[in-house]
Each structure stands twice: as C-alpha cells, then as structure tokens.
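Coming up is one lone chain in structure tokens, specifically the form predicted on its own.
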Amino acid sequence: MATAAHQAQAPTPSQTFFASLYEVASGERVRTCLQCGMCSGVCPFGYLMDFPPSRIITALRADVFEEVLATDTVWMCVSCYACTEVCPADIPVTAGLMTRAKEELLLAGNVPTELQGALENSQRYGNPQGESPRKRADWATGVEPAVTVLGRDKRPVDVLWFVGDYPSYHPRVQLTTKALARVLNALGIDFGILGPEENSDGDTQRLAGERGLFEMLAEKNGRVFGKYQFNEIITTDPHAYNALKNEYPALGISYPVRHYTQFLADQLDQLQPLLKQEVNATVTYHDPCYLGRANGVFDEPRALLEAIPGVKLVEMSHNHATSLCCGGGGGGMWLDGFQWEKAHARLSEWRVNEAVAAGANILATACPYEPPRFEDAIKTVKEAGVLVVKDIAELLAEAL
C-alpha cells in the first residue's frame, strides 16, 4: 500500500490559479513576468491594494495565493487596461490575472454587497439596475419617426442598434440615447432595436469575475440576434462593443459590429453638411478605456467633434492610450461606496480636474457610464463650475 509520502498531493491554490490562467488567451505569459512593477505603478488605485498586479504574481510564485483571497482590495481594480497597456512582457493582466482573481474572490464569497446586488439583478432581470425588461424601450416613446422595435414591427433592418443597459434605463443617459436616435434619423439610417428582448452585454460582469453570468447573458442575446435580419450591429456602449467584437465570437456569436462613433465617422460626408448650428465651445474628449486603450479607437470620436462648427478641440494631459479611467469599469460602476471607503477619492474627480486644467468648458464622452459619473464629480470639484458634460451624440444632435 502506498504511503502518504508517495501519494499525489492536492494542488495548492497558487498552482490551481496558475493553471487556470492558461485557459485565458496568452495567459501563459504570466510566467514571463519581469517584476518591473509597471502594472502596479500605472494602476490608478494600485497604491491602495494589498495585492496590486505585480504582488499577485509574487504571491503565486511564493505559493501563498491564499493571502490574496483573504483581502478585498482587489475589488479596487476597475479593469481599465492601463496595466495591460504598459506590460513589457505582453501579459494579459486585465483580462487574465485580475479578472481571474476577482472570480476566485467571488467563489470564496469575498464580494462587496453593492456588487453582489448588481450581479443578482443582471441574472434575474437582464440588467444590473434591476429594471423590468418590459421598460427597456420606454426611452423611445415620443421619438419621431418612431423607432423600430424588431419583435413588434417584424421587419428586416440594415442596422441593429444594441442600445445597452444605462442608455435604456438611466434618466441622464437616456438623453444621449434620444440624441443618437435623432442623428441616425437625420442620416436616414434604417435601424431597429431589440427593446424588451435585449439583455445586458455582460462584459462588465465578466470583468468583475462573473464569467458564467456573462456567458448566460451572451447566449440569450445570441439567440435573439438569430431571430432577426440585419447587416451589422452598432453599440452605444464601448463595453458592449468590446464584448460583441472580442468575446462573443468564442461562444459562436459573431456579427459585424461597430461603436456608434466609428459608424458615424464613416458617414461624415453625409453628416457634415447637416451640422449647421455652431456649438461655440472649447471641448476636451475623454477616451473611454474600452473604446480607446482596449480597442484602439481614438481618431473617429475626435473626427466627429472636429466636424462640429465652432468646436475647438483640446487634449487633457492624459489622452489616447494614457487616458485616465472614469472609474466605472470592471464592476466599479457598482462599487462607489466600497471604493470611497477605501480611497476617499474618485477617479472621475481626477479626470474632471484634468478637463478644467485643459481649459475646456465641455467634457465630451462616448460611453454611457461617464455622463452621470462626471456630472457628480463636477459638483465636488470647486474649479469645475463652468464645465458641462456632453456625449458626442448630444453635441452632434445640437449641431443639426
């Protein structure tokens, strides 16, 4: 009979976690970490984390990953891709290391109550706010010409507009949604929406560690896509764009997809003659993490802004690939209370300060997480009293 010394030992938490990283695209590169610390240095909340990215890898190498699971500061990660952007070893720090660490924390029950509520709402209602799916197209009431809802109107369309959670339900972001509908109508675009059949894209839930929930939401959306005829998808939300472009195809759900700024930039020859009203303002543009850093879309939003009569475009000190995060990604949208208790600071306030320093009176956005976050920040930044937050779609609609 084999003695205990000869029996195979169960893998340690560190070994199990290391092995799981090999299931992530390029995840095996975690073994090439140079311990340069650049990932931890560029992380906006890295200074508050007991285990920022480089220390998580150190804990893995030291076979003490259980120490990471005993803390909660990994939840300060907002999945902004800054760490991935600067990694000299090309390790997928955001999508691999940090997302997997959050998944382990979820499995261990070490999850803030705020986040747990958003995840439960996503599972039950198909959106993190816990709103009724029947109300998902209510924002379109009164829009003329009437917005086509595919399940109701039963006709093919050229463009399926995947509206998203916050553009559908949040009162502030609904203004952006209506503005984009106005621009699409002005261009004569044949578009439709899913309305009550649309579910959350699930990308932020995935980056908050809920891969299973992401797959459930993606599969629901995939089944609905398959019911209707359209040529391409446009999204309001960079997170939805990222999911549909980079994550859904692995689940067998693959369609041509563009963020609305890409779509409209390709229509500039038709759009620019319609922009007749001057918007006399100094505008600075905030690059959303999942449009810019994660997917390399930098020029199209700026081209749209520069096409608006009267706009003077200026850059903040952090722009393009170095843009600061608004703080909403990776579950941060649902962790404001938790993060405030840890940091007594908000990333959105840092960004508003940069907009003021750039001399802007309009902070332009292209992500639905941002208008409410930046408008709240303006209330607490003394020098920001004259700053106004506008989505690019709103500025375009004003110029029509």
Second form
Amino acid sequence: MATAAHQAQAPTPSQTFFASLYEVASGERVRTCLQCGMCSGVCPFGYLMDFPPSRIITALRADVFEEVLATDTVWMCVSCYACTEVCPADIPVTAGLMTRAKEELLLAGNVPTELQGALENSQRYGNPQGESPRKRADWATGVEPAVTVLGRDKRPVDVLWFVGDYPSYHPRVQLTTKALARVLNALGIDFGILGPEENSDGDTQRLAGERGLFEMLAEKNGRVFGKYQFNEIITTDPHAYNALKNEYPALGISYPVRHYTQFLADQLDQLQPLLKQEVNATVTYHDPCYLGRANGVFDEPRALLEAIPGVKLVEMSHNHATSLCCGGGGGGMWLDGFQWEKAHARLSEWRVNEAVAAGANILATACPYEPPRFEDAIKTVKEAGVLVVKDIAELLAEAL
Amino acid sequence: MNIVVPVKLVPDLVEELTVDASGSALDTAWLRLIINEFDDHAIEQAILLKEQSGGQVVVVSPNAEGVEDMLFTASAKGADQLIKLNGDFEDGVNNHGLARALATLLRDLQPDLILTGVQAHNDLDGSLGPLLAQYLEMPYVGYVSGVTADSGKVVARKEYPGGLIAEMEVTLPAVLGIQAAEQPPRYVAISKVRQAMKTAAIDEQEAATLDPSGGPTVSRMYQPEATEQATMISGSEDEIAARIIDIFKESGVL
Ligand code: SF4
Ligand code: SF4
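Form predicted on its own already given; the form predicted together with the partner chain follows:
Then the entire complex follows, led off by the chain already shown.
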C-alpha cells in the first residue's frame, strides 16, 4: 500500500485511524469490507450522513479520512448496532468504526454543544443531566420497605442494584424505578443500591466518543464496588448492563451482572404466582438495542410479559434483531436538537407508528431512555391516540 | 501578545446552599466549587485570540478545592502557563482583597491584556475587573463579547441593552470584563486533561497578606424570606413614579 517515500513521511490521518481500528476487537476485519453498502442502507440515519459507515471505509481506502473529520454527520450515529447486525463480513462497524470515528471528532473538538453539556455534566457530577450527586437516591424516599443504601446501612447484600442515571433522576423514569423496587421487594430479594456513590455507567458517553470519560467513570464505580459485599449486580439500564458485562472487565472491574429482565425471568417460578391482577391489553415489546442486538437478550423480556395475566403479546414489523432504535443511543439522548435540525424526523416517532400498526395499546420497554422518548413521540404522532408506554417493571408491578 | 486570565472558583448552585452557624457566611461543608461561568468564557476568548494572532495565555487562580483540575483543563484547552495563588483564601475573600493580591502578581507578569469574567454570582463588592484596572492603572471595558487583536491595541465588542453593539478600540495594556467569548467554551476530551496533568506544571505563588478594605462586612446571610405584604400600584406611568417616590420618602430611604 505505502511506497518507500510514503513510509518516510508522517502517517496520514487515514493510516493512523486504520491502525487504531486494529486495537478494537476484530478491528482488522475492516480490511475485508466488501463495500456492499448494507450497513449504510440499514442505518436509520444513513441517508443523512455525508459518510455513512461504508463510505467511511471508502474514504479510508482512498486515504482521505480528513474529509470525514471535517463533517459533523457522524454525530447522527445512534450506536444502534443495526449495521453490525447485517454486515456480511462481520466487521465491528458500531463498536469499532463508528465509535472510533466519533472519538476522533471529539479529540478534534468537533462536538455539538448539546453533547458537550452532557459530557461535562458526567465528568463533574457523575450523571449527564447535571443533577446533584447527593440526590441520586432521592427516588427511594417513601419506598417501603426502605431501600438499603450500602454506604449508609453498611451491611452485605445479595444483589447490588445498579440503578443508573435516568432511573435515578428522570421524573418519568423514577416511576419505573419504584415499580422495580416493588417487584424486588415482593420477591423478597435482598438488594441494595449505591445511592450518592453511584456514578454514570459511562457506556453512552463511550459510544459518543468520550472513551477517557468512560474510563474515569468506570474507575470510580469500580472503586465503590470494591468497598461493599454483594454476590451479583443487576441493572435497570441495558447500557449499564452492556458496560458492566462487556467493557468493565477489560479495566479490571469484573462482577457477575444481569439485566433486571434476565434476573426476573430466571425467577419466574416464584414471580408468576404473585402476578394476580389482570392487565388486559395488547402489548408490543420494543427490543432496546443494548439488550437485544448488542447482547442477544430477546426472550426473557417477552417471557415476563407473557407471564402477566391478560396480556396479549404482538410483534411490531421490526422486532428482535431487526428492532428500530428509539434514537437515544450513542449520544442521541443528548443530541435531540442537532439530530432534529438535520433529519426533521424522530426515530421514536417511527417506532410509535409501528406499535400502532401492530394493533398494540401498550408499548412495553426495558430501557430507561425509552418511556420519555416514546411518550414525547406519542404527543406528535396523530394516530397514536390511546397508546401507552410502560416499562416491563411497571407492568409487573401493576399485576402484583 | 501576553494575555493573563485571572479566574476564580465560585459555589456550584447544583447543591443547595446553606448558611453556617455564624449566620453570616455560607456553610462550606457541602459546598462544591465550579469555575465562574464568565471566567470560563474569558479563558476561551484568550485562547481564541492566541489562535488568531499568536501570543501566550497565562491562567491565574486563587487556591481553592478543585483549582488544579480547573487549571489543567485550561492547559488542555491551550493555556501556556498556570499559576495558583496561595494565600488566606479559605474563609472567602472579597474582590478588593483579591484584586490587590492579583495586582501585585500581575505587575510582574507584564501582561498586554487581562481578560476576566465580567462578574461572578458571589461578587459582593463589585466585580473583579474594574478593581484590577484601578490598582494597575489600566483602562477597563466590561460586558465584552468578542475581542480582535490589532497591533498595540484590541477592538472589543460591547453589548448594550436593546441589541446595540459598540466596537471600541482599547489601548494596551488593558483589562476587559468578558461576558461571552466569540464561541462557547470548547470541550476538551478527558484524555487530553489527563495528559495535561502529566505534562503541565502549576506555578505556585504566595499572596501577600490580604487587604480587604473597601469591601462590605456581611452582618447577616439568610435565605430569601417570604413577606406578607405587597401593594399593587395602578395608574399612569407618571402617577406610579410619583407614588413610588412618595413611598421611598415615607420609608426614609430618600
Ligand atoms: S455491510 Fe460490512 S461489508 Fe458491507 S459495506 Fe458495510 S462494512 Fe463493508
Ligand atoms: S450503529 Fe446504527 S446509527 Fe450508527 S452507523 Fe450503525 S446503523 Fe447507523
């Protein structure tokens, strides 16, 4: 590829970027790209990107990666794994190519202001919303029996519940958090939370290109985990589950972890008899990207929904591995204005339309990004009428 | 151009503020400090000027919890020299005292331009910029949102109410109170800040004994208290104005 004269010079941006991809797991597979364009075709925002995934690879091969760095449309990537799912050459498009491209943009200072605020807040307060860390466990006020906060109550627990940013602070998502606390209590689970000592899991910051921030947050969480005794971790947030399962171990932070839907599905024998109230509804389930495509958890959430008396489960046209992103991943949660300006469309609206078309009156979710996003979308989708968004934890709590 | 940016950390309003046992100061037990927002803009403006027309940027801050992180972040953004001013700042110092301490240091640095935030939410005795200008005998322009360098002088854009903008030529050396940099303060990746922590040095200087004279003495600090009494004044503008003057006279403030 490089001539002798070429080698004597400093490497070009394309060469440096290519080399850095090799450090990502299976990153060298980028060389095997067929340029079939399937990644760009399946990408929900691919049509708006100056350089959708396949074109980034074209630019790398043409040694003009600096042209990619000069545009800001990589920020349309919501890290949804749809491209990775379809790539016939098994290239780590999301985890490797797109995330590394965002890292380069971020290092070059090409960061939308909205995203900047969320990153600065995460660094300073340990949550992207810029809320007071001291108030992280405030959602638990009034929950009976009282939620154990490890730093305060100083006792070992069986299960450490990693609550997460939106479940801790977002007023809508706090309802889900309280519902999950009710379900855990009904099952008699011995659990505790970290409260003010918990920091953002950092996964979405990582996927938005801020690897250093991710590592900083992970190290903080790792230090806190090390202070307490517990047997396993459960998470409300699929992004936290993804981080703890797939990313933290490389930083030396390794604990058994399950998403709460896995944890509850594994106890279905005990849970099922408690689900006595009928929830008469046609429910459709939205597979969150970081539970479904990224981690292969498709059945457990559905098993929980089917255990609720009265629930009729229907599928949307995009389901399981073809699920559509809600638009919140990879920094999308903090780029709503930027993405709206470019797209004049919201991914959450497409999804709500699909739920309506499936004949559902409840759109069930298992990711804290979704209730606020889908509920906002319902307000703007005319046909959405009676559609209601419920986290699986809320539906379970209602059935108790 | 040698640009010096004096900045300070102020209480972060994300945490609720409480008054300490003395009843005349903030309780520092739970206080989190954050860079004064306008000072952050002053740093950005200084780095933009350096990028446009060369020179060097020195960021100076009185010591406080978190000051190193703030200075290293400034370095990662492009500041060339970092100075921490040690002194008796623990219990808070008023701007008169801070300006005197800074003036001594700034004289030695021989700046062409001093950029500082136009105000801070904990300024009790006026903002820092004009006091610095007074002690250093330099001209001052405040509420500046944009600066361009021109040999031996700068052009400062100052905003007036009603959307009016003035462009002023300012002879150097001078002090400018920055309201907003030409672009929002940039984001700097944590990896770059961590790198700066390894490579940049913080120069520690000792402040002389602080002289707070000229500033107010706080006799009582308290949360806003709801009052029971409110009077709505109606009438034409002239009638309302006349009534307000009467009220001031009745209460003895006029
Ligand atoms: S889908 Fe895979 S092989 Fe096809 S263009 Fe995209 S990266 Fe290349
Ligand atoms: S991860 Fe999703 S949004 Fe990002 S490039 Fe792939 S398909 Fe597009």
